[in-house]
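A lone chain, given as C-alpha cells: the form predicted alone.
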Amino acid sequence: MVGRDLVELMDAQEHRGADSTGFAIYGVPRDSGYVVRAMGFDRNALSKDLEDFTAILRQHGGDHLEDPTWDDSSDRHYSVRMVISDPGDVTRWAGDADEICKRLEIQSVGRSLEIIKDTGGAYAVADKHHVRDMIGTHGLGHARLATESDVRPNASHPFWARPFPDVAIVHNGQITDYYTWRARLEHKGYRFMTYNDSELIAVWVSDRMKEGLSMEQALTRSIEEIDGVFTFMISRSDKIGWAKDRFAMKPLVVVDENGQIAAGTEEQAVRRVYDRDGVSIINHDGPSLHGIWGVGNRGAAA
C-alpha cells in the first residue's frame, strides 16, 4: 500500500529532521466531489469551526457528502477530513474559506489527493492519522527539520498548490528570490498560508501550467527562472514531476523496478522499500535535470 511504503521511506529519513512529517497520498479518483483535508488550531472550537466552514461551502453551492471525521488525540490542534460536493467555483470557494484560516485551514483539496501532516516522526504521525492503511496509486512524503520557518503542523510539507485541486509538492533546498516571486504571484491573486518557499514553488509551477505550459515545460522554466538550490517533486493525480537546480546541490536517488518507483534523498530510504539483491539505484546528481513519472508508481518521497 502506498501509505505503508511512504511511512517506511520517511522513517528511514527521519534523521534528516523529525520536527514534522507529512504525506500526500493519491487514492482512487472520484468522478465528482472533493476530499478536503483541513487543520484546526483549537480543538475546543471544532464544532464552531465546522459550522462556519459548512456555511461558506453552502454559499458556494456545495455541501457535505459524508459526515466530517477528525483525529481523537489530546493535541490542541486537530485534523479533519471532509468529502464535499463540487462548489460552483473551487477557486472562489477556497478563497472565501480561507477567511477563517486562523481557525481552520485547508491543507488539500482533490478528487484523489489527501495531505496528512503533523508534528513528530513518521511512525507517530502515521499512528495518529492511520496513514499505513491508505491505498492509492502514488504519493509524496517529507521529514522536516525547520530552519527558517515555524515548527507548526500546517507549516510542514507536503504543500497543496492552493487553489489547484490534486496538486502537491515536497522540496529540499532554498529559494533565494522567494519574496520577489511571492509578490508577483500575490499580485495575480494567489494566497499563501506560510512563508515556506516550498509552498511558493507549487503555485509557481501550477500557474505556469494554467497559462498553457505542459508539466515538462514548466519544470524546465523553473530551473531557468527560479534562483536557489533545490530538488523538488510536484505531483498530480496522473503524474509526478521533479526538477533539480543548475548547481545540483540537493540529492535525488531513485529505484525504478518494472515501472514501480521509489525516490528519496538517500539510498537507505529507497532500500527500505526495495531491499532486494540486484535492485538498480539511479543517482540523479547532475545539474538542471528534470523528469516525469506516470501514475501507478509505488510511491515517492523527498
Second form
Amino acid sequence: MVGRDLVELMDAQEHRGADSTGFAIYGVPRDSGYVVRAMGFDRNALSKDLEDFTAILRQHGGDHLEDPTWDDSSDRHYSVRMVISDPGDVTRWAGDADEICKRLEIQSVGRSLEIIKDTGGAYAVADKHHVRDMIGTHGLGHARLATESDVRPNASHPFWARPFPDVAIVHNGQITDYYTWRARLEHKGYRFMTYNDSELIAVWVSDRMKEGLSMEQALTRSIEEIDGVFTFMISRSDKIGWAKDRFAMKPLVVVDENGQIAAGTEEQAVRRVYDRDGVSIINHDGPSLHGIWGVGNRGAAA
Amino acid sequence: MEEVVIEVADRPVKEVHQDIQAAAKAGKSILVRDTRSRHNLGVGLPEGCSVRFEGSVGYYCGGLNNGATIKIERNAGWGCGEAMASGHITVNGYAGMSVGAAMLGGTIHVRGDSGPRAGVAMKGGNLIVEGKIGYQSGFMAHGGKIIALGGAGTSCADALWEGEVWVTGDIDDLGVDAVVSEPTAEQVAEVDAILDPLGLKDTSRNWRRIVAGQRLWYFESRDAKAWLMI
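Next block: the form predicted together with its partner chain, after the form predicted alone:
Every component of the complex follows; first up is the chain already shown.
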C-alpha cells in the first residue's frame, strides 16, 4: 500500500531530521471535482473558517460534495479534508481562497493528490492522520530537518505547486538564488505561503511547463538555471520527475522492479520496502541528472 | 582462525559495533550478516581485525579504520573508509560518493565503479578503483594516489593539491588546475607495485598521471578567474 510504504520509507530516514514529516498521496483520480486538503491555525475558529471557505467556493460556482472531515487531535492547528465540485476557474478560486490563508491555508488541490503534513516523526504523523490506510497509485514523502526556515506544520514538505492541481514536490538541499526567483514568480502572480525554498521549485517547474515546456525540458532547465544544491522529485497524476544539481551534492537511490518503483535518499530506506538481498539498487550519484517515471495507472492503485 | 557471525538486521548499530569490537579483541575473524545497507558499520576498527560484510553497507563503513582488513561483498554507501589511517578495505561492488574521503593511509580497493568525489581531500594511502571514478574525483586531495582502471568522470582531479590521480581509459574531462603529466618509468613501476598484490598489475597500460597545475596554490588577484572556474 502506498501510504504504508511511504510511512516506512520516512521512518527509515527520520534520523536525517524529524522535526516534521509529510506525504503527498495520489488516490484513485476523480473524473470531476477536487479533493482539498487544508490546514487551519486555530481550532476554536474551525466553524467560522469553513464557513468563510465555503462562501468563497460558492462565489466561484463550486460547492462541497461531501461533508468536510478533520483530525480530532487536541492540537491548536487542524487539518481538514474536503471534496468539492469544480469551481469555474481553479486558479482564480484558489487565489480568492488564499485571502483567508492566515486562518485556513490550502495544502493541496487535486483530482487525486492529497498532501498531509505535520510536525513530528513519521509514525506520529501517520497515526494522527491515518496515512497508512491511504491507497493510491503513487506518492511522495519527506522527513524534514529545517535549516533555513521555520518549523511549522505548514512549512514541512511536500509542497503543493500553488495553484496547479495535482502537482507536488519534495526536495533535499537549498536554493541559493531563492529570493531572486521568488520575486520573479511573485511578479507573475504566484503566491507563496512559506519561506521554504522547496515551495519555489514546484512552482518554478510548473510555470515553465505552463509556458509550453515538457516536463523533461523544464527539469533540464532547472538544473541549468536554479542555483544551489538539490535533489528534488516533482509529481503529477501521471508522472514523477526528478532532477539533481550540477555538483552532485545530494543522493537519490532507486529500486525499479516489476513495474514498481521505490526511491529515497538512502539505500537502507528503500530496503525497508524491498528487503530481498538480491534486489538491484540504482544509485543516481552523478551531477546534472534528471529522469521521469510514468505512474498513475488506476488499475494498480494499492 | 575461528569465525564469529554477527547479525545486523534492525539491531542498534551501537550493539553490533560492541559485538564486532569484542570479537576483534578476542582475535576472531568476523562475518557480519544481514547488513541491510545500514550506516556506520565497522567504524574505528583496530589493527589485526578482519571483518567481512556479507551484504551491502550504508554510509561510512570502515571509517576511521586503524589497521583492520575489511571486505564488503556488495555495495558501499557514502564515505566508505573516510579518514582511515591504515588497513585494507575491499568493496566488491559499487562504492558511493566520497569513498576514501580524507583518508590518511592504507588501501581501499573498489572492484566496481565509484561515485562522485572519490578520494576527496585524501591525505595519503592508495585508492584503487577497477571501474570508473565518478565526477570530481580527487577533489582537493592533499596526498596519496587514486588509481582508476576504468576511466574517470567529468571534472577529474578538480583543484588537486598534492595527490596524484592515475587513470587508464577515458577521462570525460579534467577539473580546474588539473594537468596530465607524462609518468616516468619509475613512477609507473611504483603504481604497478601497488597493483601487483591485488592481482591487477598489467605493464601494457597507457597511464595518464594527473597532478596539480599549481595555479591554485597561491592566490593571485590578477588571475582571480582561475579561482572562479567552477
